[in-house]
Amino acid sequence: MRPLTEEESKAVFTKLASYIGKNLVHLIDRPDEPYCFRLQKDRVFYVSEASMRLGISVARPNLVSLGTCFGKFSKSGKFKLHITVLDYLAQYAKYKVWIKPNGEMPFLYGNHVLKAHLGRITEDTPEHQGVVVFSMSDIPLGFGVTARSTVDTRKLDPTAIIVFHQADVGEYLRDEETLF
């Protein structure tokens, strides 16, 4: 595991900031113990410094994972968040979307959120903003990007897309063979 370069850090923090905004500070400056980001085989891990020191004793080829995988760099250098980051995004999310029970299954199958499935949305959510998708009982289901702002969603028909799907908890079952 190695620290992120400046370009890699910028890509990771830019992506995270689109979902949690200024709450990004809470990931770095934690009151319990210091945490850091590390790169292993194109995957970015969020790990406590104590665990990282223990992980140094394992040879790089033998180390599979350490901490929480936040995402992966593609071959073109773009950073993509994995569903494993959902707990942190849900905790610090700036904008949230709640979907009705009849819209949960379509979202968990990998479909976009339609206006007919929309229960609530955070006020003043801008267009193309990262949002965390919750069930009506406040269970985080995944995350995505808004297709329209909050003001524009009121005028749309029920079949219009409100949130573009990025990742959901159903990926554990759908992509089981490709996760590792």
The other form holds:
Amino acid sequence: MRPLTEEESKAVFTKLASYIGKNLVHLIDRPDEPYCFRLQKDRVFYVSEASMRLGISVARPNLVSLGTCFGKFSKSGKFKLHITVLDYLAQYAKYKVWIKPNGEMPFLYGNHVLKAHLGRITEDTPEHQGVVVFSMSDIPLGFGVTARSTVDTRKLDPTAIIVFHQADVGEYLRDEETLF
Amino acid sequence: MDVSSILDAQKAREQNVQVDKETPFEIDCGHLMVTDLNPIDEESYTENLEEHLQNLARDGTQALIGALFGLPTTKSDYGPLAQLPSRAYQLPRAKPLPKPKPQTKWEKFAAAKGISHRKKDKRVWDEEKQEWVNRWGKDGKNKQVEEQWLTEVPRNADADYNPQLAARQERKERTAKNEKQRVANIARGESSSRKTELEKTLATTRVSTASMGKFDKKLEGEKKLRGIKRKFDPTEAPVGNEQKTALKLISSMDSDARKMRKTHRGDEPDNTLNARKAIRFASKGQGAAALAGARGGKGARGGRGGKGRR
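Please supply the corresponding structure for the form predicted in complex with its partner chain (the preceding block corresponds to the form predicted on its own).
Time for the whole complex; same chain goes first.
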């Protein structure tokens, strides 16, 4: 377990900022308790200072997880967000997409969001913008990247992809072995 | 009346609470630590180790708790809380002592001559203004000459002599000299002995072959090349510093993005029109050159034909 280097934190912050924008500051500068990012075996954890200090005393091979796993670094140094970060993304998300009940299951099985399943979308969402996907009853289901801007979606046919799938809560079951 | 049974019971109860040892325990309430200096009783140790250890632990804990109950207490929602005294036992350091900073050239000289350090105040008294002014920085005293409204010009000065510029140059030279000295001091502080330099050169030459040193003949007693060790921030440092650097990084990333956006907009003042697509549409897929040629009738570029006609 170690703090992130500058390059690593840049990668993590740019990825997070594509979903929550300037709200990223609220993750770092929290009023309740100091939180920090820690790297443990290519995984990035967001953890309170108190539990981080407890975790210091655990040897590196024995430490499985601590705090919230935000994602992992690939071998080529890219950062990929895991579904476990959804709680924080949903809380601070700038752009949101709501999908109809008939589109929930296809999305939860790892498919992209089609226009036919689109219930609502935040106004003036740009193209290739990170969005959090909600059900119509405001339950966060996952996140993805918009394929078109809000304006462009109006002209599309119902089978066109609106949001590229990145992660969904179905991964808790599908990727149970590798997720944590 | 026979009270011996009551006395016995009382005695047995006290035995549980009081611990008698040849050498009394050393109790450090600040650390909640008890040290037992008595030699180990070999008989009970060999006979039943588990019981022996348990008894030792019980006695120690009993002594500690007895000492804790003797401390002054404060009331709280959770019941009385004992106020622990300051720690007596000196725990060893987790990390080695920090190395002393290498002395600068001036510090060495001052130490040799016995010159004591005199700290300069950031602010100095200005007689004319009758107030405290910065020695340097904003409205600093060192900029007074170049900022005054009237400056004396020396008698033998050139015609294009600018006193303000000259004073500024002099000041800039002083800062440059200081910076040079600072860098030199750092270079001197790093142990760049002949040996380390040689080792560095040797390491470079060893990997400077076509195979990056992989198929070279190994000499006897040649050590394996060691790469540069990666260094990370300590995990146990306070999180506050980390937060500060993270926030700084975020703000710098933000300003970078804003700069990028500004230049982008400067290039294309109106990005509602897709220029490339418009040209393609207007020229029916021929491109901008064809469009220019069509507009000028037989354009300048129309003169030269296809292949081989020169």
